[in-house]
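Below sits a lone chain in structure tokens, taken as the form predicted on its own.
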Amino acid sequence: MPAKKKIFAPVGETEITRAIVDEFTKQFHEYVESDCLIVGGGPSGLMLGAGVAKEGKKVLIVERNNYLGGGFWLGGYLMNKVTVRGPAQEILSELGVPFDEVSQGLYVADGPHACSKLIAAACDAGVKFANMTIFDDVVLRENNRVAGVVVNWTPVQALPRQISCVDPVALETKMVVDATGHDACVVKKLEERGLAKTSGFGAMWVEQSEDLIIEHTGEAHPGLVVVGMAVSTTYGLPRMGPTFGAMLLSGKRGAETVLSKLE
């Protein structure tokens, strides 16, 4: 049954499809080259991206899932409260995230609220995203410096091998960031090529882990900065468990490292 009164603008299916295709293509074309390309759109990657883009740099985050934020949405054990230990609550304040101090030095916020604010901060800073895009390989240049990444559509992995001959594409950048969590996908690809070594993350020890992650955040290989839980896997540090302060602070420190390298 046709509507009695027109409410929306007279725009049809063809125009909508063209708008999606044209705008996506225009952005992807522009970001084939960037100042900083981050693999992984979890809290550390988003935090780093916001910090770098805020300084006027071109930043692209590639994320294998159809959503951003990683475990920041869910917290621990599918209970969507996120915890941070001081001084990471200062970042929650900067983002405008409400939180409560539940014991001395321990703060709790709603995961969806915190995650939404962090995503918004990255978007507001100018970060662009390629979702459902999976890391496949690195681009290497002189002296094995990381100069980009090779990516493909995430769903290609689910296709039967007989029909999955879908070639990936390469994205060049000045600095690559491994923010892929405990998978440490970029560092492990370098390890496959004999250019790096990972130690695997250790058992949980929150008090040790968070400080060590911040201490080891930085350039792990020329052209590659490692942040967040990927730092644990790279250097064999204890896992931090369901607390997110080190991820946020690691992203912040990672941004400082990237900006210093871009100078």
Ligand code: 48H
Second form
Amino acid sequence: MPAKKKIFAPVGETEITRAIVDEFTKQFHEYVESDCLIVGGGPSGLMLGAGVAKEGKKVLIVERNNYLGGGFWLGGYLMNKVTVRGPAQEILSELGVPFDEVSQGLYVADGPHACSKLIAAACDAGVKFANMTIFDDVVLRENNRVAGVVVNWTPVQALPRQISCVDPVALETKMVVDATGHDACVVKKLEERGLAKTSGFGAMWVEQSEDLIIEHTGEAHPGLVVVGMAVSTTYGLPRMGPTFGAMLLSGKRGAETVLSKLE
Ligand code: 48H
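Alongside the form predicted on its own that was just displayed, please also present the structure of the form predicted in complex with the ligand.
Full complex below, order starting with the chain above.
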């Protein structure tokens, strides 16, 4: 039954499909080369991306899921209150996330609010995203410098082997960032090739782990910066459990490292 009165612009299916395909292709074409390519769109990757893109650099985040934010939506234990220890509440303030101080130096915010503000900050800074895209391998150049990543569509991985022989594609960049959390996928790929060593994250000890992560955030291999939980996995540092201050500050520290390398 036709509508009595048309409210929406007279645009049909063909134009909608072409808009998606053309705009996606235009962006993908442009971001085949970037200044900084971050693998993983969790809190550390988003913070790093926002910090680098804010300085006018071309930043792409590759994320295997269809959503961004990683573990930041939930605080822990399937409960969506996120905690940070001081001074990380200053970042929540910068992002415009409301929070309460529940005891001296311990701050709590709503996960969805904190996560969506952080995603918005990355988008506002100009970060672009390739989601449903999974890291597969590194591109190596002279002296084994990491010069890009090899990626595929995430669903390809889920296909049975006989029909999943879909070759991946490569994206070149000036700096790669491993922000893949506990998996530390990029560092582990270098380890597979005998170029790095990971130790696996250690047992929980919040009062040590967060400082250690910030201390170890930085270039782990020429062309590769490691941030967030991937730092713990790389260097065998204790885990911190359901608190996110080190993820935010590690992303911020990682952005400074990337910017200094891009100089
Ligand atoms: C593309 C990938 C791939 C891949 C993974 O897990 P995250 O939230 O990571 P961080 O380091 O920013 O934050 C960690 C925090 O959420 C956490 O879990 C804490 C603090 N735990 C403490 C503890 O003691 O356990 O995000 C990583 C992102 C996710 O979105 C993944 O989907 C994505 O990386 N990712 N993307 N290709 N191969 N692997």
